[in-house]
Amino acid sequence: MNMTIKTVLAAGAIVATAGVAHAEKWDMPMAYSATNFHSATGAEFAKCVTTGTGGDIEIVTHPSGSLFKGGDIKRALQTGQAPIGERLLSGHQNENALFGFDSIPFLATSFDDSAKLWKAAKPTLTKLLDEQNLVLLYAVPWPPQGLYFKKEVNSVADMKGIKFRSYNTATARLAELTGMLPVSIEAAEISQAFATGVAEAMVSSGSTGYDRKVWESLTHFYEVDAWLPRNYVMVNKDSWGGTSKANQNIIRGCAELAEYAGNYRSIQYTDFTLNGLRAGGMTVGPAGEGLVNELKKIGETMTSEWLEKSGAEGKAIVDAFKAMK
């Protein structure tokens, strides 16, 4: 894998060298800290796309929300005020529906299952982007999605009253319909918010616990595979539009490399991380049966809520993975 990326990135300066125009700088937010391994694949693209074009792009990432909190980066983007970013592309499905897709609770649950339901959506995704002055790069899935608490949870009822992190429509449904309280935390805050109890719990990967270190704060992690839901590299339109045809084969290639790398980071980060939940001294397994079967009726409600807002086009992006499987 580094020897393809070597490759490419010396193809790239080669090509870029034969033609160089005067630099452009990009800063690139993301919500995400330095360590975690969307953010180091997105400075890996951003160094591909430095070296590939010779210069004429830099791009320079910026983490853990330092230059547009996770909820602001969306829209940074379609108004110019940073010309490529990332997001989670889910927490803005109280704009649209559409943007949920991957977080329909129990309907991908695995990493094949992703990669086909992305396949399903991305030609709508790619159009609805495009519409709001937004150009899809690449995106990369997040691991199965598991629950986080600080007692022993065995059932819905044991869930009642909890303070639930939630960071999009979805997760906060699920909190309404366990009973818990949902409270809206951007990933930068996560550490804070279990540390001073603004928090109690939360649907989240193995990878965002690990890298923030709930295990200072929580004690349990029901492994349940929820969901997996993406994080997306977009550029404004208007800056993509402004960049010579050559430059924008090179990026569309750093992010072939990006999605790939990205991907595969997330199925070997996922027992890593779960092992470091361990090690910091957490309780980590399956969910009960009793506990699970709760959660799936409450995702068969969520699924039909999802089907409704989304219309026709939500119910062919299902329609055509199902088709896959």
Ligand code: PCA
Second form
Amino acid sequence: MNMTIKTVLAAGAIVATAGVAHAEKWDMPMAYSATNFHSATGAEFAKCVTTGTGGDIEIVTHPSGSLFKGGDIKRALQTGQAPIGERLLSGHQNENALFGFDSIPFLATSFDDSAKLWKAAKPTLTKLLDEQNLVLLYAVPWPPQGLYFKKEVNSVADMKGIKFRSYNTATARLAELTGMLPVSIEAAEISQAFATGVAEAMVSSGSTGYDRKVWESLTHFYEVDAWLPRNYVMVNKDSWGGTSKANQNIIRGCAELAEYAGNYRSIQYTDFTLNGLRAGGMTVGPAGEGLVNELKKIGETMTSEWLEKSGAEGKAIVDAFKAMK
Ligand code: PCA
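Next, report the structure of the form predicted together with ligand PCA; the form predicted on its own has already been given.
Let us now look at the entire complex, which starts with that chain.
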């Protein structure tokens, strides 16, 4: 080997070592299956950051609750066990009612209204998360929530005694107010819960029913458009603080793209997944007028309960949203 080649190789080795010493791997726990649109959006966001930072920060997504289960992701991020992750924040409304602003029945029932409600709530949520050692990056709504059953249901009376899978306090309260029995189960585990009869019904989007192939156990999906809860991607504040300004800007840019793309995907996915449920053999259609009216009454109860729990900050979000309509 001549000297020039040796020198080049040695220099290359130094650069490579320097690169490795600098590069950070950020594991990103996510609760939902890899095929879900939120996880697909997260994977693209991760790629955007890895490419954009020139490999300084490599984000590796871990869908399906494989690194941390849904309920454990927020704490893992707060305590720095993982630097970044995604979580359905309304799952923590028992900790602070404000996290449930996106699960108030019949407040924001369309993608347009969901965007307005998010605009109204974002400053408060950003501050709340900041106080919890978290930096909010982006949030993407699930498609509108409807009701799944394994029989025809035309009224609240038809729901009595049914075991109802819940994913936050609002869904558990909905079960109580309709005479059902709430059982809290992560989306990653619902196929099994329905197959074994641990749960017999739920409120969720067509998307989650489609992802989990619930037609293997359930028969009816009633479009109710009750609310559109959001998933949030957040970073541990210390990890964020240790990131250069330039890389923070890249991450913010990728997050903005992800929020836009995720929202678009959610809209596209709504009809696609409802057709998927039909193709699986389910009866899919709007809930009957009588049932909707009964649910709206229950929604009023839940709204006043939420306003009472969330206090002045909660009321300010709702008022700001209503002013945008
Ligand atoms: N899917 C998630 C939350 C809302 C939704 O549509 C779930 O069922 O866990």
